[in-house]
Each structure stands twice: as structure tokens, then as C-alpha cells.
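This document starts with one chain, in the form predicted on its own, laid out as C-alpha cells.
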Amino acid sequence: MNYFAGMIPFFVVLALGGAFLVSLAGRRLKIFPDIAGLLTTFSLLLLSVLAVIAVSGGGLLVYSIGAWRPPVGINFVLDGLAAFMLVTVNLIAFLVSLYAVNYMERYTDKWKFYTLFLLMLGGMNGVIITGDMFNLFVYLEIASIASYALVAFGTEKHELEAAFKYAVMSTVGSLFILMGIVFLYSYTSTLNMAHMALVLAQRGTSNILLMVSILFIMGFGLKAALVPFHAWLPDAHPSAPAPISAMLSGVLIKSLGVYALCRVFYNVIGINPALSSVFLVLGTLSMLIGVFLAIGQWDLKRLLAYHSISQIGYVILGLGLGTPLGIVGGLFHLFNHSVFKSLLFLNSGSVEYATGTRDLNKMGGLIKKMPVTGRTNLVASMSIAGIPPFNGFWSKLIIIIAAVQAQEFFYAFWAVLASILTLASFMKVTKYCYFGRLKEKLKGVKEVPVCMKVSMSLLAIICILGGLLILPRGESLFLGKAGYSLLKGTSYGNEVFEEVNK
């Protein structure tokens, strides 16, 4: 399905276009954003399935920019885990532009939301797709100053702030990336991460290397939000609106960081012992700080906010393993994660939604008054805290069966006491929230608006059938072909030059 590369670049085109339109169109006919930011969601989610099958028969597809092949020219590149990748960002961006139909009539200017939305996920789907590492860094700062604005969307004084001290610190992240992308390029003289990957299989280790992987952990892992890199996380995502907490946590941590992280050192660089071990104490520091940290929260969103910090720590536990097994785990935690943890963030948004709190000590009940959103949370609560038959449960299992298989008995044991933690969390915003009695002041409150319910009701249903994508066929088609492109390494630069040259 050669013909299919010439697609690749829609996926930039169609959300940067739509950012467009909408900022045109928008001011002047109040119902045209809603419109273009679902149509455009819709398209590319369509386009992202059709990658998959595209790239179900093996190998890759490489779309040269102008027609200059690399190493010259730029080029976007399309496998197996870019197709994951697109799958995940672009459904969960569907599902949120649907649930803000309803959610954002509550500010003023919609149509600035949906362009900065959709420049958002434009610069996430380029990082995902582009095959050269300057370009990567670029697509990465306008996903990056897109959030910034819409962290800070409500205006009030604990939103700038948040904003800021985001800024700030991903901005420092975006230095150290930069950084490490000069060194390689002074090393390497080639920014095509293709070319870049033979080059550095050729002239093995450096100096320069270990600074360069030094540099990209810091900043990848400033974006990705593990610890000791997270102090921006439980204020920014909170402050947000619910969809674009929605979409900070469900996909652009992972986009910017993980996949990035992924992408650099396993098909770039070239994964070792002594990263695979940072990786693995990483992902354990992030799993148990986060969910400790989470436990004491009684603000629902900072709670949701620190519980992302503690699940990354799964997927890099995961990843970090190096075995297939462990690999598989990691990228289904990602897509789990980025399903049950969106809807829980839009849950909090409808509770903030209908009652103007995200106190615990506020609520109680509410599942009486809104059941949809109840009852999903709860479907969410069980993912997320690894209980069956819910998705969650089936990438954590896999992952603690990769540690076990790997004798990594310690990381297994922490990975267990996290998830247990995490139960212990959310049955505290089950009671608190929605189980209990009626508080006085919440008997006049009603469930949200159709949209929002619709948008919900999708996410539970993937949480509850999203453990099938571990049967054979949905794991050959979908995980397997994402983790194969992990585990062939910087055989990555081979393929595209082949693909190239046909």
C-alpha cells in the first residue's frame, strides 16, 4: 500500500489547516468551530486506522518532502509504532473536541480554543511522523506553545501562574533537547534521524553520546513529566479546562516525551544496559512518587494530575525492560492510559461542570444525580487501579510478568504496590464523589449536556473492551507492529534508506 505515503503529510496538513479556518472563520459563525474541530478530529482518526493497515504488511512508508530524498531533503516516515501513536492522539482528540461541544460554551471565544487545539494536536502528529530531528524539535514547540495558552485559557490568576511555571519549565526541557540536537548534529553532520542512527552505528560510543543521552533524558523527561522532572504537572493540568487536561495527560505528555524518548534512543542512538537502567529507576520513582503524592490530594483534578506522573512510571518501567514482552506492556499501558485516564479528567470536568467545585469534601452522592458520569468514573477507577476485566488491568499484568520473566523481581514487587495504592486512591473519590449522602447544596444538580455524556460513554466502553487488543490479531496488527519497530533498533536507519531507494 505504497501509495498511502502520500497521505502521511495530511496528517500536519488537515489540523494545521483547520487551526486555520477556524481562526477565520470562527469569530463570524458561532457554530463553524464546533463543526471543523470534529470534522477535522473525525478525518484524522479515520487517516490514523488507515495507517495502521497501511503498515500491517511490514516495513515502513517514507514520504520525501519536494522530492529530495534523504539525507538532503526532509521526509516524514511512517511504521509501526508512529501508526500506534496517531491511533492514540487522534482518538482521543475526537473524543474531547466532541466532549467540548458542550463544555466550552462556558468561555468566551471558542473558536480561539479550537485553533489552538488543533495547532496543538498538528504539532503532535508532526513530532510522531517526521523522520529528521530538527523538525521533530519544532513540531514539539508548537504542540508545546499551543498548551501553554490553553492551560492558561480561563485567565483567572491560578491559571497564569500555572501557565507560566509551565512555560518555564518546558521551555528549559526545550533548551535541553535543542542542546543534545546540536551535539548530535556536530557529531553526526546530519540532522536525518535515519542517517543519523548509521552514523552513529558506525562510529560506536562517545563522550558525546553520554552527554547527548543525558541532555534528551532531561528534556524528554521534562515533558513527559517524570520525576524528578514532574514539578510542573500538578499545577498546569488542573489549571487547565477539562478537555485540554484531557489531552495534556492523555496524549501530549506521551507524544512529546515518551514517544519521543522512544523513537531517540531505541531507533536513534541505540538502547543499552546502563540506559535501559535508567529507564527502569525512572519509571519506579515516577510510579511510587506519583501515587503517594496522589493519596493525600483532595482536589480531584491535582489528584487525576499526580496519578499521570505515577502511570508514565508504568509505560517507562515497561519500555525500559527492553524484552518484547515488557515493550508490549509499556505501549499498551500508553494507550490504556491515555483512554481511561482522559475520561477521568473529563469526569472531574463534569462534576466541576454541574456542581462548581473539585473539592471532595464537597461532594457526595453525585451518582444519583449523574449517573453517566458515575458510572463511568467508576469504570475509569477500575481501570486505571488494574482491576479485570477492565483494560488497565491487562497492560499492568503483562508488564509485571515482563519484569518477572526478565528476574527483575524488585521493579515487579514496586510495580504491584503502586497499582495497589492506586486502588486505595480512587475508592477515597468513589466515596467522597459519588457514593455517600446527598450533600443540601448538590440536590438542584443535573448531568451534563448530551455531548459530554456521548463522549464519556465511549471512552468506558473502550476501557471495558480494550483488554481484546491482547488476542492475537490485535496485537499483531496493532501492538505488535509498535513494538517490532522498538525492538529492530538502529536497523530503523536500513529500512527508511531501503523504502527510500525502491
Second form
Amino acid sequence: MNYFAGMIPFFVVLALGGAFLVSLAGRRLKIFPDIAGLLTTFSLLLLSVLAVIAVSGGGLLVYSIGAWRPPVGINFVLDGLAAFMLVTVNLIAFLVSLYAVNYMERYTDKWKFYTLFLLMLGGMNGVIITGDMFNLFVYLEIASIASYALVAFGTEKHELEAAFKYAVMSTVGSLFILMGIVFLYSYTSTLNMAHMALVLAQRGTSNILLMVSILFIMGFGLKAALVPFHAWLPDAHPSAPAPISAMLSGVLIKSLGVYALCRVFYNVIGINPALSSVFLVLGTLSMLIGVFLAIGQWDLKRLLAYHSISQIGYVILGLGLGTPLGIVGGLFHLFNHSVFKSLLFLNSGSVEYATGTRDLNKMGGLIKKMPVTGRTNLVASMSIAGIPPFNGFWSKLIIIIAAVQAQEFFYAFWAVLASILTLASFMKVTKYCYFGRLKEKLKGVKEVPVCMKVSMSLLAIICILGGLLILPRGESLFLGKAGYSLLKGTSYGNEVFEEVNK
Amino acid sequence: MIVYLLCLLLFCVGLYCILRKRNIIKIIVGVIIAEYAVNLLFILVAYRRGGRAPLHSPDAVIENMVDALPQALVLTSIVISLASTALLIAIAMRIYQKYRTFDITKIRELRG
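Right, and the form predicted in complex with the partner chain of this protein, after the form predicted on its own?
After this comes the whole thing, all chains and molecules, with the earlier chain placed first.
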């Protein structure tokens, strides 16, 4: 029995408790929301690093709520994949809350922002660690509802319109997921994921599983903004305040969409060739359509939002290949994308903070006036475009190699093409925004305050050093364990019960 | 069987309302209808014909009982839909203040 199992609930408790305290005391004490937000996210980051160490032996940890053992009670499961996702989410959350200390001064009611932010974080952490199907739905809704409110945070015309569209589409997605859970429950008579995996393995395939799969692909696909379901993302992500855009694009669509999709299909229902090919097709479509739509954009944040769709396509493509290398590549790209896409959104927030515009035509030469923003943006652009020493290159390379190894030359070709188009579109951003002639109007622009600079620089350093994770030691500690959790498939159920009965 | 199909039909009515209606309030009503349909489906899959409440007493022999778990889950689900509906209505009110209309064909500033 590992001592860390008792710490697992703190991932949810700390975030929800922080949200409660901020909403209680933040209205009167002006400094309190900042401190509470930073402390909560920092302690969550420390806890998630400890979680990686706790599961580095290769096993998994189970916490049964109220000591009711599964399959009766609700349990939290911490395995390699969950620890990996926790580190990703909480790392970005900490850096984003550091950035928000200065950035959110533009808005009134900072405490409302931190309350919703921590609620969303608690929801995401809950989705990652839960081992119960209905519990997954509840946490998913906590995170989603907090994010609708955060998209509408500015309460201007565009924000409200985007938030309404996002809220309606995402609620429909949640309903599909709930309906899938209803059918799974009626088929297996259990809600515990591990028990469900065991029961499904005994029963074999049937038509109801096909229907459940379709419902889950639609539901989680809507949350992850895969291509036929992507219409809300390009409106919702740019309309939110910059730190929230970074959270939404960086981690929300991954933990609610990609992670939940993988957990359900790999560990509970069990992956099969038909599902794999659905993943491959959806991934490739997202990759290409996202990047084609992005090239024509002149609104900086909207361009970045379309790139999120495209990069999620890479992740799904890697995961859909189903080979060990493909899964590790997909997860590695998931981590890298959260780092560089949050950095890009924070950069765009800094530019908007300093110049008051998001239109690429009205910018130019900003690297002279804003050296930190300009340089970190250059790092992030090169990462997302896949220029060699940066992290984005390695993960894309692994995905393409995995596709070639799996004899999927068709998909490998499209992955290379999408990468080239990404490079083209980021050359456009760099040229129009940071290089070129400084516009007359922008002569008085100043660099952003210190907290924003620190946060962006830290993310840029992670972008540069991120490639080291693929070295054998980093791989075996961090990515390999996460990949293994998916590869072991439905024997997840057996492992959870072995751990509980130990 | 026919009950389940009617329930799915109700869900489709909700979806139709969300996809085809132009008035924001009607879209919200569509969301509510779809939520009701899913909750109803959840209760229906737990229902057993002629079943009784799953209460245990020493002398009674329980032969056929209704599954009580989904009823507890549906309560949670109703509370969640209450929260999301309240938020949707709040956003709709703010939209009306800004645009002075509920017609989504006139609320289209985001495109591209």
C-alpha cells in the first residue's frame, strides 16, 4: 500500500476549496485572490510531480471514497496516464495564474475570475483522476460550466455571442456523453470503470457497444473540437481573456476531450481496428481543415484557435495508430501542444495588453518594443511549426515515424503537409506582428509587467528543454508510463481490482 | 420497447429545436427538452414492470425491484442541467441588453 494513495483526493479538494475561499474572502481583501490562486495552483503542481514519482514503479494507486470498495463505491485511480495529464494541466494552470496576476487588472472583479478558474481546474483534475463513469460526467460538467462563464467574462457583444454558441454546443455534447453512460449502465449494470471493463470483456461485442461508441465519439469529439464538431472553438477561444484562452486551448480540450476519449475507448470499451481507423480519419481531417482555415486569418487569436484544432488532429492521429510509438508520440505532442499553445495565447494577450488590437494588419515591428514577448513568441512559433531543436519537432517526428512504421503512408504524408502549412502560417504571424516596420501608432508601446514576462519566459524554457523528455530516462519516467497505461487496454480493470484487494 | 423509442424521439425534438430555431429562448427550450429526454431515458432503463422500492425488511421476500441507483444519479443530472440552464438564460439576458434582439440571424458578428 502506497502512502500517496491517501493524497489523491487533494487534487480535487484543494482546487474546489480554493475556489470556495476566494469567493468568500476575495471580495473584501483585494490581494487575497492572487495569493490564493497562486498558492493553490503551485501546491497542485507539486502534488502532481509527487504523483509521477509515486506511480514510477509502474503500478497504479486507488483511493476508495468513504472506504466503499469498488464496484460499490466511487474510486479515484492514479496511473501513469493520469499522473502525466495532472502534470500537464497543473503546470499550465500555475503559469497561467502567474500571468493573470498582472493581466486581469484590466477587468473588474478579479475574485470572480479566480473562483471560476479554480472551479474549472478542479473539474479538470477530477476528470483525470476519477475511476467512475458518472463521476466523470459530473466533473466534466463542472469544468464545462465554469468555462462557459469564463468565455463570457468580458460581457461584451462578441464574448456573449461566443459563450452562447459554446454553451449550447457543449451542453449537447454532454448530453450525448450522458446518453452513452445510460446505455453502458443498462448493458453492464455498473458504473465503475474498472468493473465495467471486466464485464464488457466477458460479454464480448454487441450492437449496443457500437451505439455507445458513436455517442461517445460525438460527445467527447465536441469537447475536443475534432473537425466535424469544431464550430464552437474558433469563436469561444479567442473571445475569452488571454489566460483563459491559454487554459482552454492548452488543457481543457485535452483533459475533457482527448483524455476522456482515450480512457474510455482504450481502458473501458477496448480499442479495435474500426475505432482506430475512425480516430485516424478524424485526426487527419482536423489536422488539415484546421490548418487551411488558419492560414487565411488576420485576427491573431482566431488564427491560434484554428491551429489548436489542427494540432489536436496530430494528437488523435498518433493515438489512433495504436502502436506503442504512435501512442507515446501522441501523448508527447499533447504535452508539447499545451506548452507552446498556452505560450502563444499568452503572447497574443501581451500584444493585446500593450497595443489594444488583435488585427495582424495593425501591428508590426513589435520585437523592438517588446523584446521578451517577441522572443518567446519566436520560440513558440518555431515549436509549433516543428523546427528541429524545439519540442514540437520531436513529437511530430515521432508521430510521422510511427505512421510510416505502421504502413500508413497516406496519413504520414498529410501529417508532413500540415506541418509545412503550419510553418507558413506562423511565418505570417512573425512577419506581420513582430518584424517589419514599426507602425507610427505603436511608437509608445511598452513591454508588459514583470509577472507576465516571467510566466512567458518559463514556458519558453520548457519549450526549448521539452525535447529532452524523449531521452530514455525521461521517456521511461513520464511518457512511457502514460503510454503503457493506454497500451495495457482493458486489463486496466484487473489491475484496479488487484490493487484494491491487496 | 416503444417507450424507449418515444424517449429518443423526444430527444430528437430537442435537437431539432436547437438546430433549426432562430430565437435564443427557443434554443434554450430545446436544450431543456433534450435534457429531460435523457433524464427520462435514465429512469426508464432502471424501471422493472411491477417492481417495488428496494427496501429491505426481514419478513418481506423481494422478487422484483426497481433499480434505485439511476434515480439518485438523475437527481444529480437535474441539478447540473439547472446550473447550465441558469447560465444560458443569464447569457441570453445579457445578449438582449447588448443586441436588443433574440434573433440569432441578427447576432452574427463572429464569422470566418
